[in-house]
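Heads up, the chain below is alone and in the form predicted on its own; it's given as structure tokens.
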Amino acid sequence: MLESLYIPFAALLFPGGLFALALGLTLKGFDRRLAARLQARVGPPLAQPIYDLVKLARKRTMVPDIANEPVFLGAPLVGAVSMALAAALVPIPGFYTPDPVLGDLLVLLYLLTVPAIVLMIAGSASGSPFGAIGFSREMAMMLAYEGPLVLVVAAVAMRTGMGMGGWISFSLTDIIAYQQTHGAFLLDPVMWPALLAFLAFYPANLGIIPFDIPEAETEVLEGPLLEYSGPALGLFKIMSALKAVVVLGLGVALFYPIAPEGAAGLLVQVAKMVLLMLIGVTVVRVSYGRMRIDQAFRFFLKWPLALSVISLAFVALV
């Protein structure tokens, strides 16, 4: 009986669902607050993302006449649910270990592709020309950053598997246990190219400047999200908040899962994610302008892809 309730509890309450949503909205509040301070502005209150969700929940969703209504309304729901499930797969070192029945690192990688696919479908279903442009940009960005991510994950899995006397291990439990015994990959020179490639990946996956090209307000007026309003748009905001928790939590698990046991492990995990968000996202987005889609595509094929290949080669040879 208890086992049958594990998956719904993990996806809806903790560590996914409500907990991940509250954490994701808090991270976004810190991000907006610090960005405002760096730009010499007062900025919104920390709870502004929550206020935005409440406001959207009270408004009406407008569906364009030319939109495919079932797809238009179903896309944001699929995106939010996929990220709630993904959050349940992300371990919290010292505090929470996902049950193997939920899946391993490969399942998490598949789920991480869903938000980009959902945005493409949403832009296409809206019937808006700006949504179509956002569709093409999102597809180009996804093709650019997914390759380096897969190679980064392969390098981490191979380093873990070979270190444990095997070949490759996609178990997040094994990856964390190996680093807790032999030291974090953050401090392993062999893994530094993979770390740099991941640091380039996660702002792009989160749609942060300079990689917010599919939703550029000054160019394509929010692109795939232009025609969305009310609760449907709120679901996209929920998906974005949950995705921030998943991507940042994955970064911690892959490269620095060292934490004390018990509740202190949860606090350390949250602190690491806040630090990663503020330094790797907030400072970057207030320091750089938006790239063009061709510039971003070349950047990922030139640097993160090369770094991830180098790291994979180092792991195989060392």
Contents of the next structure:
Amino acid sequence: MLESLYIPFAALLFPGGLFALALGLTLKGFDRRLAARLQARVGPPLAQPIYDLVKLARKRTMVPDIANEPVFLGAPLVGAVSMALAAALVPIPGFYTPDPVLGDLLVLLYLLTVPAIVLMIAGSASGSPFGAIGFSREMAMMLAYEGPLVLVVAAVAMRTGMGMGGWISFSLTDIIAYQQTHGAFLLDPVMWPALLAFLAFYPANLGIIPFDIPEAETEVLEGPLLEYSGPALGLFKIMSALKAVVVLGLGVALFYPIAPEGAAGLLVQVAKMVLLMLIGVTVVRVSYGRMRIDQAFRFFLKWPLALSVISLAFVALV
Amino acid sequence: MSNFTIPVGPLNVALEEPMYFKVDVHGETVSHVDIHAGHVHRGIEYLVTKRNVFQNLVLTERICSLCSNSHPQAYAMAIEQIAGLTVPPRAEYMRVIADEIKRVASHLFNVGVLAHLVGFESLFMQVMEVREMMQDVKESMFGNRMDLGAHVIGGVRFDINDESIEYLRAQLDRIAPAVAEITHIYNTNGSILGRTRGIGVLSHADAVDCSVVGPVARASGINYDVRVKAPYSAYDRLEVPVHVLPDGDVWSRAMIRLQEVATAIDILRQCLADLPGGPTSCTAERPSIPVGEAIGKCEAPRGELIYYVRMTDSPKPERVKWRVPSFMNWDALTFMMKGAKIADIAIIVNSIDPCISCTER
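How about the form predicted together with the partner chain, since we already have the form predicted on its own?
After this comes the whole thing, all chains and molecules, with the earlier chain placed first.
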């Protein structure tokens, strides 16, 4: 493929962009369906997230009088685009390896903070007090979960780097290659604390119970999203669907990238992501109630942070 | 940390009915609450004086759906006092049956909504599933899911036969273990305890000052239940334990409701066992209502409900005034919300089980 076409293709069609969006919406469909079954409900059709998007696309976006219009409308766009790019950075073991031209794990980590920042900006640009409360809660959550996430990634990178005779490797290609020859980190007891910390990061980053505090419906009425409607809200939904694909893909790459070559690799990847979504997201969100922001903050400073530090120490010492 | 004024209501996903709280917050902490009422005022107190005594029974039932049995009951009790009617024993037991069935459904609804507000949707679904069994009972026995239409002046409109007694017993046997399980969950689940223990505390002294009633009072250590202090219907012949907890927090109020559900099931069983025979109404025809005034009071699911009725020589009452439990309880919200977090506002409001349409009629 022509080098100049590679980046737009990867970001817009596959594996980012359209493909990731379809995958993300399907994952959400599975999530809603299983959550409903666990609560003894029937649940919506699998395609419900797609129907929702189509509905939003056909509506008008209302901009509040007191909102800062360019920021208000620009924020969801930035969020969705950043996640489409991030999706192109996530490898599909055995099927797709992102070109180093696009970036590495560190770029991915930076891109992963964009949705939270975009939500904060959106919340304050909307001019609503609930948006402002959402802003401060989102900020607190981000401070709480970013630390453990970085430490977990560092632990994985160090394990790979040291295993390959160096010190640390932030290349996802190396991380995958190392696990494919030396066995997955999922089965490596040294990495288990990191895995647990990473599982706590999922609900926080994806904004689901017990950590959906910035968008808590019964407390701050969806917070930053309160004033959004129509296509602008649709862009936020796209952003969150893409984000699910990115973080689930990242989880697979970091902990269990064992997969066959070729098209089978793609299928295995999708299967792993569905499974991870159901275990890491759906079951968690139906089993707990929402925490208060102070409780969540304390939780993250206690458990995931401790686990990730322990994991890093294990990796350095073992 | 900045100061905001956030509107909670009048239309808010966390509130079941329109009520407007103007909440001043400092960061995440509530510094002041203004309660504005009047969004569902329908002028029922005026309408009551434009209809005759018997039509009003239907009207009072429609003041509020959750206490829809207590309003006509208290009203009928006041009218019966004026007319000097004695309700036959079977009807008295039937009134207790209708009352307790409504209490089970009402309390379960409130406790379920608490789970929803905490974000624990699975538990919400589970509680509502149990409540649905009671809704089935209402629909099968009274033909309606909310407004039972159980009362007439001087008795009850419905009668139960052996078949419906069997059915009610079977449903109670299904509901009782489910309620025990729910009580266990509220007692032990970390998500629930973490969000409700020590939240929205109403101390015993404040509770006395606010004259709160019902489960709100009993959760703050006030041993007051109309069913025991001033027994009406058949309550003097039944064993009615009063549950009291000392802490006065949101969790205590939820626990009191769950314990009362268990008690209500027990009372229903007692009623079915002791149910006397005889007529279900003291008169076949509509009795004539003389001049006079009277007060009737009963224990609605939310607390003490008082009706005052004054009759002149017209078939229409000259004045009907009622004091609903939520009116006594919602001033206490100001005390409960002192220093609360934004996240707790909805949980605290729900914990007094406010019935706005009763209060604003």
